[in-house]
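Just the one chain here, the form predicted on its own, laid out as structure tokens.
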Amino acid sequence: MCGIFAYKGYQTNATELVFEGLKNLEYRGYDSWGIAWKKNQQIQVYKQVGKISEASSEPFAEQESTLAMSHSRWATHGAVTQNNAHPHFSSDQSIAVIHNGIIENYQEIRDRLGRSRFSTETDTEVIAELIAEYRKTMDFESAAKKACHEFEGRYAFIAMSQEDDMLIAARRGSPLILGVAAGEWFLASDIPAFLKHTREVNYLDDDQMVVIGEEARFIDLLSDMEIQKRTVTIDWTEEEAQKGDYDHFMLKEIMDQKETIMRAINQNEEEILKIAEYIKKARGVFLSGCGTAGKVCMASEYFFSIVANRHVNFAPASEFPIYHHFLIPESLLIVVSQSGETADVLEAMKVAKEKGAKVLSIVNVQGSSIARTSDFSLQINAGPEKAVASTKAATSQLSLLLLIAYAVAGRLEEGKKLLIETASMINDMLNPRFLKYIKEVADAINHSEHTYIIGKAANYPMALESAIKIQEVSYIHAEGFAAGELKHGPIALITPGTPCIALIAEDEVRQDILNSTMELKSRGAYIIGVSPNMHECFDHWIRVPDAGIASPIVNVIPIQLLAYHLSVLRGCNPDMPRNLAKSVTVK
């Protein structure tokens, strides 16, 4: 959620280079911002509310500083203000604070130092309190390691002393990583904020601590004891988390999906078949992820049914924890994640390994956290992902769950022949006329409130998906429904020139979907038929491939592509949802 971005160097424009690697955070969701810095040793600080976009870096070009921090607010304790935007001092000016999660015990402490040392509604203003009433009697290193050892609840920070020329950062469930090269460190949250100036990196871990002054230094905050961290290189490239001729990153990913299910299926075969029978030897497995990545979890129970004929369990990972009750050490959980820092979904595989149980992450963030405490982790490899509304890592999770559903069933090289063609008949088909077309279908439904959705068997997930995406970035009330359950309570909801969209493959139930789309044509309804062949009862006929058991895959794209239109047709902004954050860090 929150955005963190910090430098120590020797560039003397640190302030503007934070403001910079800011912007690159945008797609994270926040309502405020702000940066500090150290200047003539003192801590300068501006904050602002609105968008980091649209403010000029004016005042921080003549600001000469190697230290500098930034941070972007979304706000949880305290309304959206400025003064409840970081950086936050501490009553005495001495330390800055910028902030990522929840610090739950705030109160306590608040009460134990006196209320009248605070001004802002924060929890983050408790970390600057505590660090300096401890900087009082010992150095700052040492005070903030006390500090943290007092802190409940998930968060990850980074300090500034008045009196100390350097950078201390720690972390517990919320992410932090440090970029390295030749006499710079960079702190973030994310990889895209330091993207331009390295791809050398060391992942902090839980309850770990970096203190940044001639060199970095990491500490286990459970021993106090120094440790050595690996240095970690970044495939991912500068251009791919830009826009380039795009006009929104929405956009753009929608169209890399032309080459990222390859990059999905590229896999080692040796590790996706021994994976294959730890799933076939577990006794219980579970599907579990949040938002898009649960519906994708939901679609390949289908997978798992229909290709290897296999039973798995899926639960949205805020919902998993009371499984425990099924959990075993034999059990497998299968979680998926496209930032690998979810947190209801490091929740989950917490539940999971107390019970002794095993867990397979498979996620789009090298070193993630996720993927850190896994037994198994898989990459999608699909690169920079900076729209909140999820579209290329969705299907290239989907191509990976299906890609092992055919190992299970001992049929990998079916499996990857049919992605193979798949993702060719999706390079074919976005193609300008197929955009042209969707954007016209937009046209046509934008000035409605309500819009519904209908799928059978894998095609249900994938329409519950595609009301995620509409509801997300156009505002306009979206539902997804099996086809089956319209006359069971839904169908209520028809009157003439309700936009319904039939998501349909070439598949064993598609005269039963077709039965119920005749039944809302039948009551009124402005039919949108997603299929790879036409029929009579369609308005608009959005034609795909024909993808066998990956039509999930196929079908879905078009209604990304539908609610790009959608958002831009309405004034929204498709990358940045009001309400909404990229990666959700917090319970």
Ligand code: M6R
Given for the second form:
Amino acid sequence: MCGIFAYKGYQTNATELVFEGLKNLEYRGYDSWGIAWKKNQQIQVYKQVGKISEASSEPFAEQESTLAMSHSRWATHGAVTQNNAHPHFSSDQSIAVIHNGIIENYQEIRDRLGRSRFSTETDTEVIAELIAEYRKTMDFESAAKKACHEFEGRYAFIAMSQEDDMLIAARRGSPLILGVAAGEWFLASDIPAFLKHTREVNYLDDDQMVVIGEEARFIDLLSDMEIQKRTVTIDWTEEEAQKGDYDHFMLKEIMDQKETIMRAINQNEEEILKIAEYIKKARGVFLSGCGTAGKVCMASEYFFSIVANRHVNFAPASEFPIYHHFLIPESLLIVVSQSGETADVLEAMKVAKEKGAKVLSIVNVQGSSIARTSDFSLQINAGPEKAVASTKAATSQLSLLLLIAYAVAGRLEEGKKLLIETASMINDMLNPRFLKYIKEVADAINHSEHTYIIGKAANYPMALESAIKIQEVSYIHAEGFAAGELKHGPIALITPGTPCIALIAEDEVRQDILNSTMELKSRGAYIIGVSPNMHECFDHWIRVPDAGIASPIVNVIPIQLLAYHLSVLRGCNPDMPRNLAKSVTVK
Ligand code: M6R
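What would the structure be for the form predicted together with the named molecule, given that what you showed me was the form predicted on its own?
Expanding to the full complex; the earlier chain stays at the top.
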């Protein structure tokens, strides 16, 4: 959801600095944006509807300031208008605030303070108004603390005061990270905002506040006590967070898969074996995640079943709480999340922990809330994933979970060998000829309004994932099915020329899925076969290497590319699909 980024330091171009940094967070929200800065003891605000990447920095060029904050919005409360864009002022203009999250009791606070004081439709305005109200009788820090005690819901906010030369920020449930350099502080919802300036960070936890004046002080809001926080050096580089020569992050991140599988499986073996033992001993293992990460979990159910003969249950994180009846202290919940900040996943973890169960997380973002609040955590090391559509994170998650399944089976070395071979095959597959061919396939189906994808066994969840990829970036209606389910209903949708994609592996179910593909062909479907081998029913053959049980990792990549090209051909922006945000930090 929304991106927030603020700066306090000695550089006098703070407005330009936050303007540039915020562009790196645009994937978090892109319906409107705004900046507040202090100049001559006055808070100035500039806000606009639209994408910051398309805006000019001109309004900030002459603004000498050492204190500024910025926000890119993904609307939850209030339409996409300039007035609803952040920063928001208190009615007396003494406090300005940017916020990510939802203040659930905002109506109550509005009623109490008087509705006439509010001029936007947002929940955020109450943060500024309440702090300003308390600031009348106490210092800025005490006013912010007192206000925080009254907020219900989730927030990461940063506040600036007319009277005080400081930034105050607090979090509960939404990410907030402090980047630290000599005499400079960078507050952001995600690291890429300040990667150019520092890699030294302090992660704020829930119910913590940071007060940045002459120095940064941390406060635990539950006890109101000052606390010390550990500084961590993060290992992402600025280059990794840029798109280089690629037109879009999505394409860059698809191509990164030449290397990311190897990085995902490069884990501490002792740690993997310890986790495998835990899985073996657990009484009830659950897998959970949202969207693409959820489909990864679903495919991993098959991995655990086929490779390790273990029954593992998948539930989407938004549905997981209903499983609480089955949770006991000996249960294990494995959560998968690229961002490590997804609210539904955090909620699933909370439910599991309340029952005394343990949580293993598989995340991409180091130090994320999910990573820090789980009992065990593994990082997939895919580097920053900025396109809203998850690509390299998904194949890295699949690779790591397959490796764990092999470890559970007591065959870690065999799993490693298979995945190393798979990584090398993906490296070969992503060659210019292959890329050109996928573009040709996209050209052939570009004008279709519907696409169906079928798969079987671990390729069935990948059919669902392929549908997500095509839907979210090209807006073509796409649906995935278990191949065998076609004849029970969906085949009625097929008319002559309907594009249907079959994800096929060289495994024991190959003939079954080929039979389903022929049934589609008999109804006039236009068949795109993703398969190591050609079949006469294919109108297009996307040739993929034979990766055995790792085939879901290989098969999903051409569909990521296909979705990318469909998006571009249809004039969409694959990096910023409408209505979506990269990190979904609201329930
Ligand atoms: O950061 P997470 O992996 O927890 O995000 C989960 C989903 O929101 C995410 O996978 C979403 O479905 C992707 N945009 C799909 O490409």
